[in-house]
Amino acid sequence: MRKTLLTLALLAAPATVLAETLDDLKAQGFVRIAIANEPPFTAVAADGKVSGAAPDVAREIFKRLGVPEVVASISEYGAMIPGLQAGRHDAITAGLFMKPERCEAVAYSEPVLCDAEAFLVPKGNPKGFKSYADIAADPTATIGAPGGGTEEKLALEAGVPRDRVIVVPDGQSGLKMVQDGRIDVYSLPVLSISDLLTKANDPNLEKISPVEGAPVYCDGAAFRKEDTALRDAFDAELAKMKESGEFAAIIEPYGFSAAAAMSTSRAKLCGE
C-alpha cells in the first residue's frame, strides 16, 4: 500500500521521536501528518486515499522539499497537538485554526485555509438560532461540535453549559443527530456544513452562516516547537506557491479563498 494511503497504525508509533529535520524526512521518504475527516479541509475515501485542501497543499510542499510521500492518520482535534508533541506526527494539516493558546503549543506555518462558522439546523431554523449566545439563552437547546475543536470552545465561551455541548466524532454523525432530533444544532466551518448538505441532499435541513459574532479563522500547518527550521522550509515553499498562483489552484476548487489566506499572517492570528 502506498504511503499516501491512510495508515492508522501510526497512532501507536513510539513517543520518543526527537526534533525532525528536513534531512531526516528526506532520508525516510515520507512525512507523517495528522488529519481529521472533515471535507473539504480533509477527506478520506473508502479506499483510504487522503485528499482535501489541507493535505493536498502539504503533499505538494513536501514533494518540493524532497519528501515524496505523506502518511496520514485520523485524529480528533483535541488529540492532534498532544499527538504531535508526543512524536506520533511530524505535522498537523487538518484545518486546526490558529489561536494564541495553540500558537504557544505549536509552530504554525503562515495561513493556509480560512473560513467562518456555520450552523446546520432543521429547515426553517425553528428555534431561530443565529449565534452561540442564542443557544446559551435557550435552556433546552443542545449543540453538537467536534471534540476539542473551535466550535466546542466558542459554544462554551458563549455560555452554553457543558452538558448541552455534545461532542460529535465526525460530520456524518452530526448530520444524522440533527436529522433524528438528538441535537438542535450542529456547528462546523461554513464549507464543511455546505459539503454535508450537498452530500445529504435533505430538504429538511438548512445552513445558517456566518454565525453572528463568531470570528473568521485561518489554519496553518502545525509543527513541534523545536521544528521551526522545518516549518520555515515549509513556509518558503508556501510563499512561492502563493506568489505563483499554484496555491490558489489547489485550494479554490475546494471552495476556499486564496486571497483570504494571503490577506493575513501568522503573527496577526497568533496575536504576536
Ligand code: 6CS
Contents of the next structure:
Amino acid sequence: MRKTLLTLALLAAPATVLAETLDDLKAQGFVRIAIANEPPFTAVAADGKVSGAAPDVAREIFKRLGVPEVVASISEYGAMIPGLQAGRHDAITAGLFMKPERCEAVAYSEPVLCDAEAFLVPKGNPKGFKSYADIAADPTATIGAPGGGTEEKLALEAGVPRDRVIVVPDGQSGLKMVQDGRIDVYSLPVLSISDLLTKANDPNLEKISPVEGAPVYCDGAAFRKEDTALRDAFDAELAKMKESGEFAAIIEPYGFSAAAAMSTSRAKLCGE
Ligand code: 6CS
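How about the form predicted in complex with the ligand, since we already have the form predicted on its own?
First the chain shown before, then all remaining chains and molecules of the complex.
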C-alpha cells in the first residue's frame, strides 16, 4: 500500500507547475525571461543591463500589461525550453526560432525577430563552404554551433557527423575558435555573425550569408504550453505595436525587419 501511495505521489509531481496568469506576474512585479546573450537578439552589458531586440520588445509589452520589470537569466538554447517547463523562467525571449518540434513544446507568440543563417570563416573562405551540405561533404571539416540550437540541427540534418559538429557556448568563443583554426566554420544567424565581425574588427575573418539551402527563421516569445492566456495577452499588445509602428521602432535599429515578422505568422512557422 505504502509503495503504491509513493508511486502515485511521484506521478502527480510533474503537474505542480501551475498555469502562469498575468495576475501572478503583476503580483511578482517582474517577469523572468530566458536569454542567450547573443547580440543583437539579446545582450547583457558588463553592468548587467539587459538589452537586445527580444528583451526590449518583451520589456515594453510586459510594461503595458502591468509587469514593470524583466529579470533575465542566460541559458543555452537547448536548455531554454526545459527551464521554462520546470518553472525557472516565465517566458523565453531570446530569438528561439519557431520550428514545429518547438511549437509542440511551448506556446509561441506571433513572430518577432526573423533572420537567415550565416557562416563565419577565415578570409577568402578557403574551403569554399556555402551550405551545411558542403561541410558534410568534406570529411576533415568541423563546424561550431550553439548547443541545442538551430545551426547544430541543420548541420546534423545535412549529414555532418556528430563528432564534426562542435558545441560552442557563446559567440566570442566561436569567433576565437575560428581565429585559432580549431573549427573551420562557426554558424549563427546573419545579424549575430555580423555583430561579432564588427566587434572583432579582424581582417582575417569573413561572413558567408545567407547559408545556401537554410530557411529564414523567425522567433516569438515562448510561454509554457498551458499559459495560453498569458501568451494571448502578450500577442494583443504585440499586434498593437506592430500596427502603430512602435514594434519597428524597437527592432529595426538592431537590424531586424518588422515587415519580415509581419509577413508571416505562428501558424505558418509552426506548420499548423
Ligand atoms: O533558435 C535557435 O536555435 C537559434 N537562435 C538564435 C537567435 N541564435 C542561435 C540559435 O541556434
